[in-house]
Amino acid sequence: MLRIVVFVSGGGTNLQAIIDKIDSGSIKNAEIAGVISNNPNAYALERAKEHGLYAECVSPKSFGTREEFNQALLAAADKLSPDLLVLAGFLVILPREMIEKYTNRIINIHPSLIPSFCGKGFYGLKVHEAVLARGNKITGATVHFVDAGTDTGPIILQKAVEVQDGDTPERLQKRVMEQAEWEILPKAIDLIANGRIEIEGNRVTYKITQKAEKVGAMDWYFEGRR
């Protein structure tokens, strides 16, 4: 059973998607060991408690230095003995010690099709504002492994979403979450929990036994290992 710890900063809609997919059996062989937030007012903490999950806030405001906060964040994760850390809208840069300790065991959901609209300064509504300002017709979301860079780790899954006339950043954000994020983040966890992916350099390869699976915005066909 894959033990996952979910890191959140806000409402926790991606956390809810994970909970729902575990409850429905869409995510197999995985359980949520705990939820950690940097924000004491994050509604995600309430979602966790409502589902009987361990929830903890580790706020940088509670510590005198960034190093103290980093050590506390790492300790909070370590005590839950996780197999996988899931960044589901976590707006804090992870300590290097955590990235090194959990190499290839941290994944993140980003609200664009990486490498577009990613990296420093691209988070939350800022991503969708930039998409609209550029006039893109397609956007989407990406699940990737976390490395020492910003949104530079191996890509696991992506799904495209149409930009519509009259979109506001808020409206586009909602559609990207509903049509992409809430689908591909649980799917990535299920793939990892069931040993269906490998990392080769900066590329993810798949080991799928089914003839075909619906992944993202298109049909992917696998014969053994892709």
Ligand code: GRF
The other form holds:
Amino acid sequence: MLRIVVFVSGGGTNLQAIIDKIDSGSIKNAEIAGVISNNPNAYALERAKEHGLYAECVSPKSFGTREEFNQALLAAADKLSPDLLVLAGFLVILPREMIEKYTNRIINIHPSLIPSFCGKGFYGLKVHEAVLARGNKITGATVHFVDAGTDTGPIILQKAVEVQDGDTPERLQKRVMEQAEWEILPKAIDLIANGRIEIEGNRVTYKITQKAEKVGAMDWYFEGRR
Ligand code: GRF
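Given the form predicted alone above, I would also like to look at the protein as it appears in the form predicted in complex with the ligand.
Below is the entire complex, every chain and molecule, led by the chain shown above.
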């Protein structure tokens, strides 16, 4: 059973998608050991509590120095004995020690098709504003392993989403969340929990199990890979 700790800062809709897909059985062999937020007002913490999950706030404002915060954040994760850390809209730069300790065991959801519209300054609505400003016709979301860079680790899954005429950043964000984020983040967790992910350098490949496996709406992930 893969123990995951979910890190959140905001509304927690990606956390909710993970909760729902574990409950429905779409995600197999994984459990949420806890939810950690840097923001005491994050509605994601309410979602965790409503679901009876351990939830803790580790706020930078509660510590005298960044180093003290970093140590507290790492300790909060460690005490839950996680196998996988899931950044679901977590707006805090992870401490180097955490990235080193959990190498290839931290994943992040980013609301664009990396390497477009990512890196420093590209988060939340800013991503969708930039997509609309550039006039893209397609955008999407990416789940990737976290490394020392910003949105630079090996890509696990991506899903494209159409940009529609008249889109506002808010409307586009909602479509990307509904059509991509809430699908590929849970799917990535399921792949990792069931030993389906291999990393070779910066490239992720999928181990396909022997039996022909129906993966429902995700068939297209494995089209031609059987
Ligand atoms: C999502 O758009 C995600 O792509 C980005 O932050 C947002 C988090 O939303 N990293 P939520 O807290 O999961 O609702």
